[in-house]
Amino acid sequence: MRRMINFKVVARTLGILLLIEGVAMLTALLISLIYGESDLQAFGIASLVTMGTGGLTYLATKNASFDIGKREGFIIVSLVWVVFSFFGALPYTLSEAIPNFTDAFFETMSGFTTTGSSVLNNIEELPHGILFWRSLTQWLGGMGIIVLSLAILPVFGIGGMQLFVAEVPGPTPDKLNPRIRQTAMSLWGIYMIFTVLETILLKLGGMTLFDAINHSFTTMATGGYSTKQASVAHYDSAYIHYVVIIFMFLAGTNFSLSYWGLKGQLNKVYKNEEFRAYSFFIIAFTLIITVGLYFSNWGGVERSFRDSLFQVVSIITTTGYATADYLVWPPFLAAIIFLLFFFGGSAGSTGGGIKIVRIVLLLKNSYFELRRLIHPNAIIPVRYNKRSVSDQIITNILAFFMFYIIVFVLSVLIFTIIEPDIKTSVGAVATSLGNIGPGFGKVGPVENFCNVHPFGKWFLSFLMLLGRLELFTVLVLFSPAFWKK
């Protein structure tokens, strides 16, 4: 018989994480103080409420045992995004930047899950503190709130390989070091290095320091929030566009590979099968779209190539920035962009979606299944990076793909009740489940989600959570077997 779920350690962990969120709000308060704007009081109150709730919860459960099992890990990881979004919405509502709580929660969940969908039509009119908090939610959510906490929680006596397994994107998270805290520190070190480097390069390209920091936060998180209403298209600069492309590409790459690359072991990067497939898909689709745009008189060769490359990298990494409205492209090219909604970044990256490694293994398994039909007695294993992949992993990937398609189809059917326009419904569901940001129809790259029905916003927020935690982490909570002793 399994032991009971340790709800006290769940509450204690959430309390600690709320303390961290409250401290993060203080950094946005500092920005408000620097610019002397009206959102200062909102951040002060929100931070006190968040830290107060976290502190009281921690003190009330300080005698809880430190035993975190798989079930506690799933509950903590699923709840933390909801709890963080609930308290993270307070600065928006208290400052009246987004007075409606449903809209504020949607914006915050979109931030923490790095989706990038927005309800705002007045971004450039908002106070600097609010804009900074908006970007910071994505930066914190990018590598994962839980991975961040793994570097801190051991100080409080709570370890957590269980949390790492439940949180890190991808079917097979890599451990860079034998200790989970060292792994978290390594990942965040790389994350911060890239963020600082992009900030410097964007500043050199003409952005203000504030805009450079915000765009670096949301690029590395593959989130896509911008301080400009027109997104990156606001900057008519090839230099800025290419800098953002490079860092979107890096953010969509497995951070383990970035670790080895920074250590000079480039052969590990080049030999990685997922990295090669990731690069191939980007190059192939970029070339196809470039040719299509050029011959449809979109612009010269360089402009066609740049817009193609930018949108392909933006969508495949699930960043969601825009330099062009792909809905006005020829239908064939727009269809390719929609196809990319179902790719996603690499496993172990900050990107969402199905993930390249799953697509590679699905294609391989399908091909080998044809060979097995021809040679029924032959043993033909699926290999990945020259290693045989177990049947259990293949089964898991097939199950994930099946669940992804089922959830997508059912969600579209539900959303069409709210939004009769099928193009908008399909686009909204696909972009939310894939954590991408812009969709199709009325929620395309030059539109947003402000006119979606309130129930639709809550529903899409749930899909963002499902997509960010790769379905199983959340869906398992709806299984009766999960709650049995």
The other form holds:
Protein chains: 2
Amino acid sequence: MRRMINFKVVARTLGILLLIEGVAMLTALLISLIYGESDLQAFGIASLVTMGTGGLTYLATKNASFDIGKREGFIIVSLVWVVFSFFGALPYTLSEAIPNFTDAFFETMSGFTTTGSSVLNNIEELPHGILFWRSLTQWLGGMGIIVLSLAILPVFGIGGMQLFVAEVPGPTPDKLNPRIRQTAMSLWGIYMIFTVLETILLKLGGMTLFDAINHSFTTMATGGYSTKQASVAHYDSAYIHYVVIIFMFLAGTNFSLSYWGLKGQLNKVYKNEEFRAYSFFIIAFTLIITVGLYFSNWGGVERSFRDSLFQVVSIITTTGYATADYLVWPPFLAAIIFLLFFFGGSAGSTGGGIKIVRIVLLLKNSYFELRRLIHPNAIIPVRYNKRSVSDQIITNILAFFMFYIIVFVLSVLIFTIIEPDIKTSVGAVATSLGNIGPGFGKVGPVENFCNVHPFGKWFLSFLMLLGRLELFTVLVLFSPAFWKK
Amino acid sequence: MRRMINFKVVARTLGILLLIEGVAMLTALLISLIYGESDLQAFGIASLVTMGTGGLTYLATKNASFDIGKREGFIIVSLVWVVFSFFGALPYTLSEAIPNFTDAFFETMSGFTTTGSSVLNNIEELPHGILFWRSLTQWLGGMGIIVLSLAILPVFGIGGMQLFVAEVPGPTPDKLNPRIRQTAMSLWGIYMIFTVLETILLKLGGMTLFDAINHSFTTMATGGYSTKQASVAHYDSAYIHYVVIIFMFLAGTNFSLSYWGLKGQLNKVYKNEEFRAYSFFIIAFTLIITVGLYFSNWGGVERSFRDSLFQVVSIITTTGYATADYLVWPPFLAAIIFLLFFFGGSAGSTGGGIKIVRIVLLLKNSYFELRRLIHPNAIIPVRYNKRSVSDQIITNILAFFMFYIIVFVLSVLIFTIIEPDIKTSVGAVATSLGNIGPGFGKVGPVENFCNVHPFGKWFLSFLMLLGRLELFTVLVLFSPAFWKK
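Coords for the form predicted in complex with a further copy of the same chain, given the form predicted on its own:
The next block holds the full complex; its first chain is the one shown before.
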């Protein structure tokens, strides 16, 4: 009945994308050239291998019909992150910045998925090219996510993403290609504007241009890689902290809202239910933690407020920068931070996790179920942005949430086999699945993932991919129905 | 539009039920009389106070119209457990077995909700009447739950309980009263038969008659109170362990299935989807843990198997007896036990927790959502026992699951304020909400709840009630819509 899966166009698309990755490596090579450092050769070889593989694949699939359906879409999206991470790991291994391939793959997957978990203990000793490549993987990952969440996932019908289609700039989503192109261009423009703006502001705050660019890249991607071992805590500057907070907040906001905001249609922003909930959660949790920190003698009011706000925004947007170690906070406050691991940014942002819109709809549906119990014959639809949401979308979001919980629980179980400390297991799994970065226990914000068992690194890499692609995109590939003719 | 809530009939019903509780106390008084112990006076006074209050309330509401609607039902069901626990705590405080009222209330609520968490450090020193009363609260709680889950909740429309209505013996559920009476009588009969049978088998295994009766009471209620400080581990007898396992299994099975089974209709049992899943989960988790224990030198094959099976059945049915301390098991195995905290018995059993049928339907719906992604235009209904389940029931079950998670997470947050150890907080909350008994950390299977902060004891008591009444019954009372005219 159904046509065969068009593997040729899958390969061809991946070939084109690999060519792009190879070109991206050349920009890192340029940095090596500028600083005259030893990683030049690594980037040269890596770029050649990547572009070579991409080019050959492209040429070998010349006769492919350009017929991309949903199923090809699922396969391409799932594969591109894996393929990019394999080739993207080359500069690390070739330059011996990260000699071990498992570690290098973990670092690259953590980059492209904008997670930000790292195996590096010696960040400040690494050559500039390598650090730039590390930040660039996140920035490119962020670009990929914007297209994915605002143009591709709504067409796939994943997890209620259809809800935002009407609000996204660009034509209606009947054909994949024109939509992707036009939406991508509009929103990438905003992504770039914000990146440049943050770079300027960080530079003005005393960062070197290099550090400012890198931090802007990883802020806008909600990635959280830093060029400093101590993350943003390295900079003892309230100005820098607040600048980073503002741009993390923007990166965790739906980019189509920023688009409308910049076009002067601020009422579209204010009236957006997800934006209001996102802002509300940040304010509420920041206030609670501020009070908690202040009364546990963490510091003055401003310091307590700033550290609370920074950590809350960093975790809820799934960026993962740190200016304070929440593991040394009172357990109640650390527990709030852990709770935030299951929120995530807005849909259509670069943030990962469950996403605010889903949390809002889940809470609303549960509350409405109580009302339905009292009035069993009344029809009480859940509304979102004043429109009623179909049962189908609610069921889909609830299924997403269930999958998230199931994957989380089973993964923790599996992880306990290699990691006896349950806090570490829970933290590592939650942070990977939510694309956040730091975890709990031995993988807290002042630690890193270098001591995790190799199996654990591959496993967490898989979880990063799963979380980044909203679970369904990857899980659907494991469903027999997907492959049936 | 709606009529006023008929508070008089609420009070009158509670009055009648208090009279019954007072009479139940007299059976404990009888035990005191037989053993000639000092708690005789306590039971006399407690019974008089309870029956007096019940009787006076009954007389004062003579002119109440016997008009019980859904809303009166919700209020009665929520209040009866609270009222019973207040009066049921009297024998403990009056006899000074548990002098502190907070502790006594906790122990009683833990009894009536068939949870089994205890504050007692000196169980074997207590008079027989008190121990009997403690077991009796669970046994009575179990009777209440059978009626609640098979006759009342389906009428309320809570959490997919409508699904079992067709299978329950008795008339269709249009009128609350004749249904409750007839269903209750049939199923209580089975409850009693099993209780007597287990008593005989335990007595044959070498228990005293008193211990056999008490353990049968608390097995059939999936309560888990023991007359021994060391729980069932006190008895170093494989025979006793296996007898208890069998009856825990029966207590965690839908009592209407047992009804059909005893009537010879075994195919109704075998073909029941929940029963199959319940059996499957027990077998699968037991095998995994057996292998794990055996290879970590826990003991021989039989010992590893028996301890695995006992703990798995005890936790999944939410009984909470212990023959081994899972806290000293390898973390992977302890993590599996923790996972089982979120399963629960079958619907229509005396077990608490989320319930197997919900787990099955949640898993099915999530898997089907993947298929719906691939075939967006196909209608793919979730089926249960070969009948398709309406979207409404699925949404309701998913809302239940969400509430369970929300309540769990918020409760852990609140609990961390008084308990810095996160494992203890998580364990205490999960075990209370699931009506299990033992937890993790400082409230593990060989510990108890005596050192929990008084606020924590009241809070956990509330969670036991919430979990026992399937969340909605209690939460609906907090909804403004409930009280609106």
